[in-house]
Amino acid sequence: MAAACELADAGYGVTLVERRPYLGGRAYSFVDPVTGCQVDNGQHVFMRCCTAYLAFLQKLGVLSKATLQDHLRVVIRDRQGRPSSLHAVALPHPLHLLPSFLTYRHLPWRDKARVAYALLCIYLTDQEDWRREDKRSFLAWLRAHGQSPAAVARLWELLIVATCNNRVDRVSAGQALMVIKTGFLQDPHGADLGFARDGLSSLLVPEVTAYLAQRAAHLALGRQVQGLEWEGARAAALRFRDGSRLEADAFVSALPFHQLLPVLPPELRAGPFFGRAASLETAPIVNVNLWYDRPVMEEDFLAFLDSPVQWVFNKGRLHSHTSSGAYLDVSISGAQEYFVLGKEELQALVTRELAALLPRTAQASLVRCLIIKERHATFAPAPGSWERRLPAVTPVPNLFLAGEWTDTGWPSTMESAVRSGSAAAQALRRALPLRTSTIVPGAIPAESVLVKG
């Protein structure tokens, strides 16, 4: 969507091809037929440091449909119900988080001192350090910088699982260092949290559709691409599953890497450029949506330690049209061990945990449970993955890449997605200056855009 809007702004003729009958890729919502509520496929959160995403919302005129904290504040409870918080105060960076670390009750003072040392080391890193540290895990980096098992479990894991969708032993140190410095240390407001005030599809899709229509772009929804056709070294057309085809001067693929590679001819797929992406992996997320017969939670959201229930979002408060406090979304990231559980097992596990963590749920009646599993929710920023993320420019002169998994430097987020779309659009404009072209960002499934001439 970001690539299509930018190319349409520049005057290219754009056709946006999407496998599904709706836009949004892995950031969409639907109406639950039982409750009538808008349900997101997963709880998406952004931060004030997500400048490209916020600019995209501003361009579409929908920033008012999202809410953003004035200052970071996250309440964190342990299994005994003891609260603490990570919060920012009016001090220059990186001191804006110091009071919250000093009062963080889930770690002893000795660990707090070691955490302060690690944070200082992270603050002093730069992009060269991040790429150099990509080969080892963040857990290895933490151990090398004196972090105790308690600090790893009760602070670092909390931050990294939420932002990188994997545990610290499975996340590249370089990616983790980038996230913590960019999000938490270099701007007092960088980590202010933001949420859509309605379903994700309601936030963006109507405005993107209207924006593209006003610029004479074409939406080709429900069209699944089978492959690319070639003329020499250039891509010439998309071939759809129904046998039809679409010619274009240039193509922007916003496919996930595991869907892009099968579209390419074998020699490209196995070649030194595209072949790097073959070893990338994905990580799942599980969301358990629960409706109770009465309000059971007052906070907008809570984080929990020592529990598979990592984050609970009070969708009744975040979405103004739902009953306040009675609709919760339990979000479990890095959910490999929970993804394999059946609905009954997951429901029993989560409701049992909530009864201990939020005792009011034990006195309420559960009206509905809706579980959403995203097997390929994000790419996994594992150690060594940075060099396997591909740039926007490819060896094919009229094929460009977008997608949150490409080499944006960011983890798998809406921010990375928007940055990648902009990078692909700019690369295309440099390679093919506007004459009388049409552009099709993306190829097949999920988030795809295609440029036609």
Ligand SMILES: Cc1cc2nc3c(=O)[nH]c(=O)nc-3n(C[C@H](O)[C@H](O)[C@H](O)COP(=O)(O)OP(=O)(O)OC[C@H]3O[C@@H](n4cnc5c(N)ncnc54)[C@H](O)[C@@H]3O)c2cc1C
The other form holds:
Amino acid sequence: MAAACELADAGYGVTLVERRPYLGGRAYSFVDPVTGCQVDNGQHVFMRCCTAYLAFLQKLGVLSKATLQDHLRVVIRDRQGRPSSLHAVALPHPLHLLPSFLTYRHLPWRDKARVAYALLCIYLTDQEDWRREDKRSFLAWLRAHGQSPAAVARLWELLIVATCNNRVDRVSAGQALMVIKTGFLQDPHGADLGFARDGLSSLLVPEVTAYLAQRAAHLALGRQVQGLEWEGARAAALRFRDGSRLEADAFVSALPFHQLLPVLPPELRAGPFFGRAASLETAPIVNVNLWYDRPVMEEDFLAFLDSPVQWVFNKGRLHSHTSSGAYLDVSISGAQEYFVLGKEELQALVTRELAALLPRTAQASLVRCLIIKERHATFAPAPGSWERRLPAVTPVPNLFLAGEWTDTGWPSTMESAVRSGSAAAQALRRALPLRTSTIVPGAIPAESVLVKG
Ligand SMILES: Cc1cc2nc3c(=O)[nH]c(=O)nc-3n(C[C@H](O)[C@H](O)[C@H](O)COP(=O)(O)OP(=O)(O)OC[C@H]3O[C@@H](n4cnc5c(N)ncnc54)[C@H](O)[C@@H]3O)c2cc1C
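Next up, can you give the form predicted in complex with this ligand of this protein, since the form predicted alone came first?
Once more the chain from above appears, this time first in line as the rest of the complex follows.
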């Protein structure tokens, strides 16, 4: 969507192709037929450091449909119900989080001193270090920097599972250092949290649709790309599942890597460029949506330690139209071991945990449970994944790559998706600049561009 809007802005004739009958990709919502509530395919959170995503929301005029904290504040409870918070105060970075680390009751003082040392080391890293540190796991980095098992479990896992969708032993140290420095250390407001105030699809899909229509771009929904047709070394057309085809001068793929590779001819798929992406992996997220017969939670959201219930979002409060406190979304990231559980087992596990963590749920009646498992929720930023992420420019002169898994440096986020779309659009514009004489306001220029996905 970001690539399509940017290219349409620049005057290219764009067709945005999507296999499903609706836009939104991995960040979408639907109306639950039983409760009538907007249900996200999974809670999506962004941070103020997600500058490209925020700029995209602003360009579409939908910033007011999101809530953004004026400073970071996350309450973290342990199994005994003891709260502690991570909060930013008005001190210059990287000191803005210092008071909350000093008062963080889930770690002993000795660990806090070591955490402060590790944070200082992270603060001093730069892009070169992140690339160099990509081969080892963040757990190996933490151990090498004196972090105790308690600090790993009670602080670092909390930050990394939520942002990188995997445990610290499965995340590249380079990716984790990038996330912690960018989000938590280099700007006092970098980690302010943001949420959509309604279902994800209503946040920006109507506006993207209108934005493209105003720029004479076309939407081709429900069209699944099966392959590309070629003219020599250049891509010439998309071939769809229903046998139809669509010609264009240039193509931007925004497909996830595991959906892009089957679309390519075997010699490209296995070749030295695209073949690198074949060893990327994905990681699952499970969201358990629960409706109770009465309010069971006051806070907007809470994080929990020592429990499979990592985060609970009070959708009733976040979504302004839903009854407050009675609709919760339990979000479980890096959810490999929970993904394989059946619905009854997952529901029993989560409601049992909630009875301990949020005792009011034990007194209330559960009205409905809706579980959404996303197997390929994100690409997995595993150790060594950096060099498997491909750049926007490919060996095919008129094929460009977008998608959150491409070489943006960011973990799998909406921010990475928007950055990648922008990078692909810019690469295309550099390689195939429009002749200004062909740009007629409101008309489709001679050069047409397809953006898939
Ligand atoms: C449960 C869950 C929770 C998440 N939480 C967060 C979060 O808190 N914060 C955050 O920033 N990110 C989060 N993410 C990740 C975020 O949703 C993704 O990183 C982002 O949406 C990826 O965008 P994309 O455009 O690169 O890919 P996608 O959104 O996957 O878009 C690719 C599109 O290509 C289409 N497509 C695939 N194959 C074809 C084909 N053959 N022909 C035509 N079209 C095709 C797909 O239908 C899809 O619409 C979460 C993801 C999930 C699933």
